[in-house]
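Presented below, as structure tokens, is a lone chain in the form predicted alone.
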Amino acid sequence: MKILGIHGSPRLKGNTRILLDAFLKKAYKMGAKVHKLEVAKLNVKPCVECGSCEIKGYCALDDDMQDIYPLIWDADLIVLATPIFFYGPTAQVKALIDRSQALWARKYRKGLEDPGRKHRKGIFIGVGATKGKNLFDGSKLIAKYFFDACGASYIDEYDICVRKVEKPGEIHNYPEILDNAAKKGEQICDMYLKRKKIVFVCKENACRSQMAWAFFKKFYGNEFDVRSAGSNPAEEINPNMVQAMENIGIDMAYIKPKSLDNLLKEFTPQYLVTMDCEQECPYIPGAKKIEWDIEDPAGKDMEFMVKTRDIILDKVKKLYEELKDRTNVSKNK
């Protein structure tokens, strides 16, 4: 499980940070991989409404946001945490939210859907100094549409909203609130960490394993924690593969080839699906190894890439049925 925590306060060690950390630390202890963004430290320019994302599908501004887009789409859970300024989020985090228009455009203008959209979740953490009844309404509405742009379902029952806390560190006076944040971190992780783990591997992680990962994540990401990697990863994914997947509405933007060796330092799969990398793929204790005989489409034309894509889709569906049947047999023993 991967969690992206977005800390939107300009006060780097304030109450919002303490509350977010209570949630993330519990998730980390349970086994989640956590990445926290300190937005106040980042160079995220405000949206200039140039229209580039609407036309090209990508934001034209060159800043730290370009590194944030792939983090958003790589996450299973996005936690947006902000103090409340004038009944809304801080300017720092609002700039990041506005720049998510590029992700919105890929879905609603380009008609593309990233593989994790159906299973990604989002929750909101807010800290306000006053006691107003509607103190969090504006920020939660913004969070709702931000999560939609990010391809995340907003699960507001996990929201953590705290009133009448302002002085630095004051939230330590309310240990029950911090305990509640940790409890919610535990509860939501429990939903994800029960999934079985599977990794798809080919030599370069530029075509075949990426397509298998995308299909399996899109259709079965609620039951499986799905990864892909390469025994000798390329620098970039294959553009023909990207186009072949876009032709059926699956968005492969922001994806980079990953090293299998690096992946195995943090991820222990129960199933290892390999494609022509037998000599280079390591032995993984406890992992069921499955070999797919699929010719490498690198260097071949688009027609061959499309055929490879369709072969992989068929294999993914059959693999899921096999693993599902195997699980049911195991449960009935």
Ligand SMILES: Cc1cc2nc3c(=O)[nH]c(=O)nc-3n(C[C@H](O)[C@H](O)[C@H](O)COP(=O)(O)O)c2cc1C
Contents of the next structure:
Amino acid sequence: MKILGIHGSPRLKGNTRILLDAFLKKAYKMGAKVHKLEVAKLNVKPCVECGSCEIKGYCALDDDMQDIYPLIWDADLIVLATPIFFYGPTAQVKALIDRSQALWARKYRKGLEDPGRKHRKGIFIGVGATKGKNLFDGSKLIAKYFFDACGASYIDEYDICVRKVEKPGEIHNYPEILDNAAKKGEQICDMYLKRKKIVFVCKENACRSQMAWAFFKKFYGNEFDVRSAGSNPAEEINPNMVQAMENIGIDMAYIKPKSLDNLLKEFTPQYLVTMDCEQECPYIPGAKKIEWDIEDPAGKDMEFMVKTRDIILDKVKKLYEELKDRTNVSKNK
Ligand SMILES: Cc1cc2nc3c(=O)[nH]c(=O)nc-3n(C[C@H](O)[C@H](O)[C@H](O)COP(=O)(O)O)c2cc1C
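Next block: the form predicted together with the named molecule, after the form predicted alone:
First the chain shown before, then all remaining chains and molecules of the complex.
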């Protein structure tokens, strides 16, 4: 399970950070992989409304946001944490939110869906000094539309909204609030960490294993933590593969080939699906190995790529039927 925590206060040791950390620390202890962004330390320029994302599908501004887009789509859970400034989020957070318009455009202008969209969730954390009834309304509405652009469903029952906290670190005076944040971290992780773990592997992680990953994640990401990797990863994913997936509405933007060795340092799969990496794929104790015989479409024409995509889609559906009712993890063949 991967969590992206977005910390939006310019006070790096302020109340919002302490609250967010209570949530994230618990999630980390339970086994989630946590990435925290200190937005105030990053260079994220405000949107200049140039229209590039609506035409090309990518933001034209060259700054730290380019590294944040892939993190957003890689996350199972996004936690947006901000102090309340004038009944809204901080300007630093708002700049990041406005720049998510590039993701919005991919969905609502280009009609594409990233593979994680159906199962990704978003949680809002807010801290304000006053006790006003409507203190969080503006920020929560903004969070809702931010999460939609990111392809995350906003689960507002997990909101953590704290009033009447102002001085830096004052939130430490309320241990029950921090305990509650940790409890919410625990509850949501419990749900995600129960999923079975599967990895799709080919040599370069540029084509076949990426398509298998995308289909499996899109359809069954609620039951499986799905990853893909390569025994010898390429520099970039295959552009014909990206096109073949876009033709059926699946967005493969921001994806890079990943190394299997690195993945296995943090992820112990129960199922390992291999395509053409016989000698190089490692033995993983406790993991059931499933071998797929699929010809490599790299260097072949678009028609071959489309055929391969459809073969993989069919295999993914059959594999799920085989795996869904298994309760015991079998040993390697
Ligand atoms: C520019 C600015 C605007 C603020 N506006 C509000 C506000 O509208 N309502 C409120 O309750 N608190 C407001 N506050 C107070 C902060 O939300 C509060 O101090 C919070 O604890 C800061 O969180 P932090 O320690 O994580 O930075 C404002 C603070 C600043 C600096």
